[in-house]
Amino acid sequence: MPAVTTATASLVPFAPSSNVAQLKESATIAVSARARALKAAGRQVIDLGAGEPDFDTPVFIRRAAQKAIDSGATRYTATEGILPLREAIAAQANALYRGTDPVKPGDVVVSTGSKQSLFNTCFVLFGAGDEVLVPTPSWTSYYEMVVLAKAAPVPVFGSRSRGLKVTAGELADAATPRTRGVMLNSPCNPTGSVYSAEELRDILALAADRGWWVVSDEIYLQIAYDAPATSVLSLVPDRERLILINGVAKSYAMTGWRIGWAIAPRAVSASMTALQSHTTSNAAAVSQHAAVAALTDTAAAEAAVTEMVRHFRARRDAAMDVLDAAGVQYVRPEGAFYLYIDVGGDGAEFATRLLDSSGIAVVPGSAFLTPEWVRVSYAAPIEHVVEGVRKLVAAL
């Protein structure tokens, strides 16, 4: 048999494996990447696509990281995270939870961002033949993570009259004998809607009755305006079928530190730890020590979060004034830092035109399976937000 030469081998085209053949690039990351590329080319661009607070990480957290480095926190940690951080996460959870099985450090798995925690959750809980209900519009990566787990995401569309939130009845109608779980996110990305305690109770009761897993992504929980957002932990009598996801990225302006976590029943957290031990292992040691400060220095943390939310509210209100004056249809955000705007046509085409002609970057609603909408982030200086929304209105 003739030997395969390097030249011959190079003629074989790359074909992705079946594991990733259907995978789509994150649309939110793609928009920000294109905005950065245009800026690098000399264009004036206002990026209202990024889901990232524009504030610096609070000083007390940065100082804790510096102290950790000087103290030698530069080595591997336990895969599931350092004990002080898992203790702090458990304490924060138990301040909300009134069930019969308090959260213990062993129930917590710290990961490289809440995105990895969500991926670990989907990979451990779901598999081939399973269906997972995803209230839609929803964060784009939920659908792809379920697919990577070889399960099937089932979009369930919410009504405009309820801020695009879904009801327990709509979830029940979409369910089949193969339904194994439901993904929740409140406050919601991309709409900014917040589920009320009663709405969540109805969904949790349905899931308990059907034996579904509930995966609750609460990464925006502390960013709410009209009233505090409700954690599902405060509503359930036990955590037998509940996975709670959170992290420090949004509330503490710590996106680049990459610290998130999952709180799960012990058997599930053990399985997540085993999975993570073969993928990323532990999250960065210094980042974990910084997160301990964010969760334990409660006075400094509350002051920092309150100040950031104050700015987000001012930006939201200024942007809504522009939209209301023009009669533009949108979801009134009660949390997170997004405006979800109905552009009445092809949102992808509109977003491309808006960036090319006006230098305003927004995310097309097709990323969230609602193609007639666009998502605008107001995690940007207020003058940029107002200018961007004015130009969006002019483009409409």
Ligand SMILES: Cc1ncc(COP(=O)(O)O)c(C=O)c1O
The other form holds:
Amino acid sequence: MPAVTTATASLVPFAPSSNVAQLKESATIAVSARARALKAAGRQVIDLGAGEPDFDTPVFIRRAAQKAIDSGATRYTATEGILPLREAIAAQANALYRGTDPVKPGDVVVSTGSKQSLFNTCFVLFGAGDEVLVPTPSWTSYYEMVVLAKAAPVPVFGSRSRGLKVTAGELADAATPRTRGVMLNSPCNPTGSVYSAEELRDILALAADRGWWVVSDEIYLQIAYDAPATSVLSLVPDRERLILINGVAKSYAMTGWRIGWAIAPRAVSASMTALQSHTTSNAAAVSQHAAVAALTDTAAAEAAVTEMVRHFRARRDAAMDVLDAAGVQYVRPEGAFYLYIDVGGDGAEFATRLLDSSGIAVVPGSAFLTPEWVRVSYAAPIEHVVEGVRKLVAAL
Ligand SMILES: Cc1ncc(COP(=O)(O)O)c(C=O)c1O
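In place of the form predicted alone, the structure of the form predicted in complex with this ligand is requested.
Below, the chain from earlier opens the complete complex, with every other chain and molecule after it.
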């Protein structure tokens, strides 16, 4: 066997490969990490940057997970997820779906968070030379995932008068012969805007007309305040060009369990499963069993979700009172748990100043390609939300 040498003279210093050379760290995760570091150093910090519910996972879900561990759910599962979970996901989807090809368990791929489902989707659908329309502002990772797939994200900016939502007409204007798909997210991170059934219908009709893939990320669907948010599943006649993304993280306070899924036409779900079989394999077995409980114990789940949404609504209303009294411009959120606030200048500079001088962590809008804004998460105790928003207003 050749001897292992420690000669380093000829070693080239690390440079990221072209696969990731352009990749930026998730700004939302970076803000939370910075807030945590300041806290660890003894600073008082109110973290309004995190995109995760501050509630504990409901007890009935934790109990189901404990039972699953004791019953041996400690091994690999099928790459695409255990059948009872895929059946429960299909049943939940079919309760909304009105089209001709009901969701079957084989159309479902369970992944390590909906983040992986979205990555799988972008990687199997898009490639070099393709363009993907991204209504903007949008969740920061869509842009990076499309780039990782070697395709080009095309931001389409929504207008203020419509809560920064885009119209079918604006998408049509941004399209080229290379357009392959559109990313939808309603309720939206970072704005909290919710697309009406009519707005979605127009976009779906355009996509169908052009043969685009529609990727609908409905992770915040159950967190809506004024009226139930509309799933595109309830609007499409068939699912031939639809990828539906959802997960348990936000609705059931299960961020750390890492369970998300994609519902796709069979050929696409097979391709995602093949991709996942070479990357992460199955999502954690015990988490899958916990997710089964979340989706099948509907009475307990509904009670838990209703209670969490009640808290989110109270915080949203309290924060809006502070902003309205000060005449601050923001998007009125109808869902999710974010307030998107116009700071009328450099949002990154503002967010840094707010954290350093007042100990309030928010996410700069540059993460969502709209640098004059900041995102405030109200997934925090109401007194923190109110104090944080008051300090934000004072800093403005
Ligand atoms: C719009 C959106 N989609 C997907 C995700 C990822 O969620 P998960 O925890 O299921 O990976 C997030 C998390 O912040 C999100 O805001």
